[in-house]
Structures are given as structure tokens and as C-alpha cells.
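Presented as C-alpha cells, the chain that follows is alone, the form predicted alone.
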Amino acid sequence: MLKKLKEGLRVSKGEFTEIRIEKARRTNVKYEKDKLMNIDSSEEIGGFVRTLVQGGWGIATFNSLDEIPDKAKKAHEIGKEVSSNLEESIKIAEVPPENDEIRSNQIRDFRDVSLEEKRDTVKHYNRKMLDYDDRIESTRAVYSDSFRELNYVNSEGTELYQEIPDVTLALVAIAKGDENNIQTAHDSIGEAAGFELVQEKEEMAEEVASQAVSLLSADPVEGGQYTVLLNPKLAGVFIHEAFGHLCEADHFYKNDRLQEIMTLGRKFGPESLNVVDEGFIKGRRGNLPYDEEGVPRQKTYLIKNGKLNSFLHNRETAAKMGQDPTGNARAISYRHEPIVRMTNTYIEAGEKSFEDLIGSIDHGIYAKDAYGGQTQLEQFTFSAGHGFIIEDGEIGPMVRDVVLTGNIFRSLENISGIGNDLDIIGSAGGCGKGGQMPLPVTDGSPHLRIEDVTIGGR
């Protein structure tokens, strides 16, 4: 393969250019209710050549080796045409050459087990969410492994194969009480592990279904002001949705309203709130030593003491705003362009315990995982997959429906108190960017406190 991937190399007529061959084999499990939906198992192979002609970018894919030279080529053609229309050469920042393997290390291969096996795992915990009550209404289970080999040189050298395998599993419980009351509780994992990761999850499963039912009988929480104490979960969307996005470079500098709120240096929260993207954490979703460019992954700082230190970048982003490349470039396949993307983006530990945070809340709200949400520039809305009342310390009745909005910048001042509890979390789902969904990611928190939220309710 490297032979096919250097002639793609010699043939280019490029300042620049790299080839990515990737190699996947996946397989996925779903059942709804009592009845499998889905069972399937598939492989692929496909490519991804890119070529910088006169500050213009030219792309081609492919799926067979042989293709490599012709494609090299028709990137090159490409390439030109961009040029010849572009109002601003592009430009890639300098990196030194790598040449390095990756192999993975799993406990239990997924690989080497039947799909027989997989189909009864799913089955097995979809029956335990089912038998759980009388009242749990549907289930959905899902389960899916992939293993990608990934091949990587450049034109300056680079020469790079890594292996990353991936596990999920996903579990919904549906459950209805009298009239119209219809209750939804989920929970999944997700990990670069092997089969063992979705062993023995009997309790998972039980409490997703127990989660539904005590939903059934949880009030609508009251709208208004807050002071709210995220779980890790929650604070850990929170921190990639509503923050983590808006220092991916590539997003930055196209919008004038960032440009003029986000100035490195200034202050965003109180001096304890630390904001990481990790590139590399071994074990976590999607996590490679190397992004799509064949840059080492680093650890920035989005937030430093309180002061937005760092924006994320791959090599074009990190020349035209004139700073270092962070090893954040990435795609979720071959048929696509890597973009600036977050890999494990968390709020790192404080100094409070749990009791801390919650014992001088008077009147507030424990809100707990994450549901859904949506952010429009520095307007967040999440909606937490349930709640409790906490009056005088202390933690009371559950609540539902509860819906968190604000302004991202302003519930950063407002943060109150950081926990010591850390947990980095990866789940089934994956972010979305310019097309390319789902991009498997982590994020993480300890808990977080926050002042004067606003929460949606009766």
C-alpha cells in the first residue's frame, strides 16, 4: 500500500499534497420494542488525495488503489481551477515531517466475535428495559463497532498508519403513564475499546427503565432564575456546544461577532475555570496520537485561569491567523475534507467536593445529563434529561422538562463553584460540523455550579 500511496505522490504536480487511505470495517445491531430492526456487517476501503496548486485546493476520492495516480492527478486539475477563481491564496503553516504506527490494544476483540453473540448482548439488555414495569411502553437498543486502519503520507514526508477501534451502546426506555403522560430516559457508551466495554451493562439497562417510570411522576419544573448545579454529563455538552465551538478557528474567523468577543486575553470566568481540548487521551472515542494532516494531537487551552488562552486549529487556519497548528484537523471518512474540529474537550477539576457546591444552594436546581440542545452564536437552550429540587442543601423532589437558556458568556462569570469530581464521558452519539456528522467526541466536567440561570417551565 505505501508503494500505491507514493506513486500518488511522485505523479502530483502540487506545492503540496497527501493522500489518506482508510480501511473500515463495521458492524451494527438495533432492536425497537421486542423486534430486531437491524443486523448488519460491512467493510469498505476508499481514499482521500488533496493538492495545493497556486493557493487553491483540489480533492479527489477514490476506492481502489489502482486509482491512486489518476486521482493524484485529477486533484492537481482541480486544483488549478479553484486557483484561478480564489480572491485569497491559500496558505498551510509548516510542520515537521512524522513517520510513525499506531496499533490498537483491546481486551476482547469485537472482531473476533460472532455476530450471533453482538445480536444477544442487544437483546438481552433491550428485555431488561422491557420486563422492567408494566409501564415501560417501548425500548430501542443499539449497538455498533467499527475498526479503522488509517494510512497517511504527505509530500513533506509524513508517513503515518494508525489503527482505532470504536464501541457503542445506546438504550432508550419509553414509558407511559395515565392520559398523556409519556416519559423518555436514555443513557449510552461509547469507548476506543473492545467488546468488553458493552459486557455486563444488566444495570445500565435498569436504570434507564427506572429513570423512565420515576419521570412519570416528576412535576414540570417552575420557570424562572436559578442557581444550578450541573452533573458532569450535562456540564460537559455544555462546555463543547455552547464554548468549545466557538474557538474552532475555521468558524472564527469567517464571523465578525466572534472577532470582535472572542480577543485572546480576555476574561471569560472566574480565575479556577480551566477549559481543555486534550487531543489525544487513550481509550476515548476517536482519539488518535494524529489528526487527518499528520499533525500530533496537543492539549490547548481554550481557557487558562479564567482568559481565553487558545482557539483550535488545523495547518490552513493556523496560517492565516498566524499561530501554531493544535493537531485538530479531521473528517469522519475518507469522503471528506478534514475541518477544525474538538477531540476531548472538558472543564478541568476544582477544589469543592459535591457537598461543597450544593450546601450553600438555598433554592436551585441539580440538573442531571443531557437531552438535547442547540446554540446560535452565544444564545445556548439545552434540555437536561431530568432534575431535582434542592432547597436548603439539600436534594428534593424530581422534576422534568427541564430546560436551561442563556448567554454563554455571561453564565461563564456567573460560575460559582467547580467540583473536584472530573469525569471525561463518551457516549454513542457525535458532533456535527459542515456536513459531517456523527464525529465521535468526549467531553466532561466535574460538577459545575452556575448563578441566575434561566429555566424554561410552567
Given for the second form:
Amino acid sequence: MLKKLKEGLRVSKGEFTEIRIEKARRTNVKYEKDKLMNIDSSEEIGGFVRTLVQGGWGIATFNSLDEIPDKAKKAHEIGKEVSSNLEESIKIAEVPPENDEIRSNQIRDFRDVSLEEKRDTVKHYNRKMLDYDDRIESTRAVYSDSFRELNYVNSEGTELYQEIPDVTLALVAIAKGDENNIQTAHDSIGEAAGFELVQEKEEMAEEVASQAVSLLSADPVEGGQYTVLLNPKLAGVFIHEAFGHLCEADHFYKNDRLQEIMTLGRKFGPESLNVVDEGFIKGRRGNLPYDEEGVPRQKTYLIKNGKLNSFLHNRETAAKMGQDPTGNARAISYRHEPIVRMTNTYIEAGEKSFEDLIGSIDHGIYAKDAYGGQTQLEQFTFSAGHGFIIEDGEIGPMVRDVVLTGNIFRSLENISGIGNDLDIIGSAGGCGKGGQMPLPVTDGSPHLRIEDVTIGGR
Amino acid sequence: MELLDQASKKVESAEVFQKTGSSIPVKFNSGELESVKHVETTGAALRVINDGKLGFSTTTRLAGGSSVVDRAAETASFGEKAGFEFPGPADVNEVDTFDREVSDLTAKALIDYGKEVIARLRDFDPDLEVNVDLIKSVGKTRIANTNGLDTEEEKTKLSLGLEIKKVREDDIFTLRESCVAQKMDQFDLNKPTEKAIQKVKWAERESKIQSGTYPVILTPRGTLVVLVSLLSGLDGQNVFQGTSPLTGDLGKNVFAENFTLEDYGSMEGSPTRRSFDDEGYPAQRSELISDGKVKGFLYDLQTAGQAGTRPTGNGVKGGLISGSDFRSPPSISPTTLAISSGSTNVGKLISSIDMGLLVDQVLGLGQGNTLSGEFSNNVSVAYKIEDGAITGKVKDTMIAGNVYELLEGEIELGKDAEWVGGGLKAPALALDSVNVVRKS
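Now that the form predicted alone has been shown, please provide the structure of the form predicted in complex with its partner chain.
Following is the full complex, with the preceding chain placed first.
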């Protein structure tokens, strides 16, 4: 393998060239209601070559490894074309060459688990949900595992081999009441781990089914402005959407106006707020020991003591802004170029207990778990799995369809309490950006109290 | 076909879906060329039925080999009972899905398109931050099975995606426009560019709307707010499982009587036009909702078999957006959707409203309980309508409602339908009363 890669480097005449080869094996098992919708065991191999020619990037991707030298030439040809259309040459930040091998470490390697056991495991959880209550109309149980072997070399002497295991389980229960009262509840887990992650998850299945049934008698939330308490899972999505994306330097590295807004040291939140992106936390899905430009992982404080502290970079954005790369160049597969992405992003623990946080809320919403979220720099949105009304510091009745929205420049300032119970949670699914989705990431936070949050509703 | 021959020796029946293609994505960031890529894809999916049970595996080695056949056979030994047989050769209305002019486009031509769009936008407003994605792709799909089907279709696609930001201190207005074409004569750089300019102009000023219930006009792109939920309700799988609110509603008048929706895979002029679906089943013209009456649902082979109904040619690998990704098993997806247009032009719809919103784009599409039809979205491109005229953009504003309730009530449809994103043709859609919440 290494020989083929090096041959590709040899024929490339650009000022910088990198080649990635990815081998992936994956299994998927999906149940819906009482039917097995899909069982799939597949393999994939492909490669990516990128070369910088007179300051312009040329990229070629391919499935046949015999074509590496041809593709290196193709990338060179494209790079030349690109450079003739550029006003300013692209530069990449200096990094020392790396030479490393990262082997995966699974307790129970999912590659050694039979397809039959995987099927039976998923079927079992699916059945648990279906049998929970007569009102459970349908269910979905989805298991996936993938084992990626990434080879990376570049013309500066970096040679890396990394094994990235990824395993996820997602459970969905759909309950039906009268008429059109159809309620959905879900939960998922995902880690850079082995099959052990998805074993003994009966409680999770029961919890999801019970949640769906409870939602049948919940009222839709009334739209308006609320003091909200977010549980760690939802608060993690909040910080990912509300601030993480804004720190990705490729959004603004060529735009002066946006850079004026994003000045280091600008106050975004309370003194007690610290936000981190960390490239490696044992077992987390967002892990990438070396990013897809061969830059080692790092712990980056995006916000320190409430102030903007650092951006996330790849080598190109770092060079352009005169800063150091942060190891955040990521690609979902060999078909894509590395762009600036988050890894494991979280709010550090504060000092308040759950009772401290909720006790002082007269009227608010305790919003839990997450359907997802989306951001467009200034505006963002994130939706909770469900919520509870808080009245005089006490948790009241359940409400549904809780979708929260915010403004990046005001929402962080409105954080009025940070819990002491940090939880970094891996779930299935992933983050989407620039046509690359889903990228495994994890988010985390302690319980978080925010004032004046807009919640949509009827 | 080698892989099919290998499989047929091992299993009762088999189907090979083979994809070979190449594409050139060109990216501009902040008005400057960022990268050009040459992407080649080759892959095959093998679906087998053995002892009456379904199995599936994919590979990037087109020649196959024993491992992919073994894996597919192994998955079949634990698989679900197949509710269908692979379709044999059928009368397919073969439509033309390939355009030489698109296929011949070079990277240079795409770069020039990008520069032209950026020049036009910068000419209008030099402060606009413009990101442009242009992608040309040519892909060949071949589907062959042991029941004698062996069919092939080559498709071209040219797409332009614009992301435009207008930054004024802490006010960042972001909008997206796109144009997707299968043939050169469907591709028009000016349309999305001029539309974007109009939307930026309307956004010059900020208007505030008080929380309350108002009429809302969805632009053709804005109809996605209601379609996302509606499509999960029309999905044959959800109907069969009883989780669609439309289960049991076939033939009933459920929607406003001027609402008509169809799925039409081989529709002329569609950027996602096709002769057959990803299971080799001929593309159909399916009435889903006609004059407010529920007429049909979308099915692939397996769900149609389980539900005891006819397939509708909606077995799609990877859904409408990623389109024919060999890695995914087929599942139910629309192919080309069309909402019938009405008789009023959009200007007239706007001028008839005293106080309301025109909504073009939202955040968080489909993130929520779509099955029940509930939506609740932060608007990202939306305008206030006051005394029959657009007064400015709104922000920090959410719209919420239930799709089934809103489409049951009074609606109005615009006269001019437009292609949105790819496989959707829609006119503007005016809803009677949508709940609006604005941060005070």
C-alpha cells in the first residue's frame, strides 16, 4: 500500500501533494415495526489525491488503486487550471512531518461478531419497544458499524495509518392515540468503540417506548419567550449550533467584515463560560488522532472566561489568518476534501447543582434530548425531543414539539447558569456541512440555563 | 455481467445495480475560486433472494468476486421474507436523460460560469459574500437481474448552488439559491442570480412582526416547509405501518379542493427525469392528491409486496437528494414531484394580504415530529407583508403549525410553478393562518 502511495507522490510535480487511501467495511441492520428493512454487509475502497500547483488546488478521487499515478497527474493538471484563475496564491501553514500508526482498541471487536448476533440484538430491542404498550404503532431500530483504515502520506514526509472504528444504535418508537395524534420518541448512542457499546440496552429501548406513549398525552408547547433549562444532550447540540460552527475559520477567513465581528477577545458569554473543541477523548465518535491533513489532535478553547479565544483551522485557513493549524481538517470520506470541522465540542462544567439551576425559575421550560439543529451564522435553531413546563422551580407537565431558536450574538450572553454535571454524549447521525454529511462528532455540556429563548408553537 | 453470473450460481435470484460515473465539482469561496475536483465513482450493489429471503451487499470492485457474493448470501440467510420477485423486462417509456452539451462541459467552462455569477452579484453589491458550487456530472446506471432484465440509462446533471451573505455588523443575512438541470436548455445562470438579487433587495430593511396568527405565503422553495411532512404521510411504508395520518384515507377528501400533487418520474423538463427507478421498475405518473382527494401513495417493490398493492416506481437508492447512491438499499422516495399551480400571480397574492409573511427559507427543516405534520421553524429568508406590500425582512421569528390542518383549510396557489432544488416543481402556496412567534 505504502509503495503505491509513494509512487503517486513521486510522479506529482506540485509544490505540495497529499494522498489518502481509505478502506472501509460496514454493516447495517435496520428493523421497522416487525420487518427487517435492511441487512447489509459491505466494503469500499477509494482514494483521494490533492496537489497544490502554483498556489491552486487540484483534486482527484478514485476507486481503483492502480490509477494513483494517473490521478496524481490529473490533479496536477486541474491545479494548474485553478491557479491560472486565482488572484492570490493559496498557502498552507507549516507543520512538522508526522509518522505514526494508530490501532483501534475495541473491547469486543465488531468485526468478529456474527451477522446473526447483530441481527438478533437489533431485533430484540425492536421487539422490546413494540411489546411495551398497545399504543406503540411502529418502531425503528437501526444498528451500524464501520471500520475505516486510513492511510495518509504527503510530500513533506508525513506517513500515517489510522484505524477508526465507529458503532451506533438508534431506537425510535412511534405511538398512536386518537385521530392524528402520532408521537415519536427516539434515542441513540454512538462511539468509537466495539460491539460492547450496544449490548444490554434494554432499558434504553423501554425508555424510548415509554417516552412515545407519554407524549400522546402531552400538549404542544405554547409559543413564546421562556427561561429554559437544557439537559446536557440538548445543551451539547446548542453549543455546537450556537457557537461551534461560527468558529470554523473557513466561514470567514476570506471575509474582512466577518473577521471584524469575530475578533479574538470579543465577549460572547458570561465569565464562567468555557467552550472547548477536543480532538481526542477516549471512545468518542468525534475522535481523529490526526486530521485529514496529517495534523495531530489538539484541545482548543473556543471561548475562555466568556471571551472568544481561538478559531478552528485547517492548514489553509491558518496560513491565511496567520494562526496555527488546530487539527480540524476533516472529510467524511475519500470522495471529499478536508474542510474545517468540529470534533468533540463541549461546555466545561460550572458550579451549579441541578436544584440551583431549576429552583430559581418561576415559569420556564425544561427541554430535553435532541432531534437536531441547524445554524446560519447569526441565526440558529435546535429541537428538543420533549420538554416539561417548569412552574415555581418545580417540574410540571410534559410538552411536545419544543423547537428553540436563537441569535448567536445574544444567546450566549443570556446563559444564566452552568451546571456541574458535564456529560459528553455520543449519538448516531452526525453533522453536515458543505455537502459532507454525516460526519461523526460528539457534543457535550452540563445542564444549562438560558434566559429569553424563543420557542415556536401554536 | 460478471457479478450477476457469479451470484446466480450461488443464490436463487439476484439483481446487480451498477454505477459508473464522473463529476467535476468547482467551488468558489468568498467570490474566489477555491478548488476544482475530479471525482470518479465505480460501484455495484448486489441484492439477492435466497430461500425466499432478501440479502444485500455493495462493493467498489465492479468485477465482484466471491466476497461480495458471499456477504450478500450470508445476509439473505438472516434476511426478511421477500415480498416480490425481481422485475423482468417490461415496456419502458424510454426518455432522453443525457445531454452531450452538459457531458462535454470542461472545468474551465464551469469556472467561467462561476465568475459570471460572481461578477453579476458583485456588480449589484460589492459587499456581498458569495459562495458558489458548480457541479457537472455524468453517470451511468445499469440494472440487471436473473429474471432477464438488463437495462441501462446514462444521465447528465449540471447544478449551480449559491450561498450569499450580507453582513452588517452583527446582522448576517444568508440566502441560498440553486439551479439544477439535466440538459443545457434547462440551465439558466440568470434566474437564480436575479432571484437572489431581488431577495437581497427586499432584505435591505428589517421589519418586525408581532407574535400572532397571520396568513403566510410560501414561495415555491418555501413549500418544502409543508412538503417534508406531507411526503412522510404519503410514504407507502408509513401508510402500511399505520403511522401516517393518511392511513385509511385513500379516496377521501382530506385537503383543500384546489390542492393537487403528483409524482411523475419521467416528466419532461425535470432535472431528475428517469425512465425507471433504482429497482429497474418503469417510472410512473402517480396521482397522490387530486383536487384535495387522496389518490395514492408511493411504493417500492418490497413495501408494495408487503402491502399487497402495485409498485409505483419509487424504489430509490439514497433518496431524492443524493440520488442513486449504490451504497444504499432501495427505499421509498419521490422521483419528480409536482404541485399543480393555480390562477393567481404571486404579486396579487401578496397584495391581498394586510398583515402577514412571505417565507422562502427556514432553518431546521424536517427536524421534529414530521409524521404528525407538526412544524416549527426559525425563518432564515422571510419578509413581512403589510398593506399588500413587502416592507422588509424579518428575523428572530418562528413559524409553526400543522401541515394537515393548514392544507385542509383555505389555500391559494400561485400561477407560475418553478423547479426547486431538483425534483420538485411548485408554485407559491398561500396558507390562511400560521402561528408566528417573534422575540420581543
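These numbers were taken from a predicted model, which means no experiment stands behind them. Each form is matched to the other, and the largest set of C-alpha atoms that superpose within 1.5 Å is called the rigid core. Numbering follows the first chain given and starts at 1.
Colleague: C-alpha of Gly373: shift of 2 angstroms or more between these two forms, rigid core aligned?
Modeller: The answer is yes, as the C-alpha of Gly373 shifts between these two forms by 2 Å or more after core alignment.
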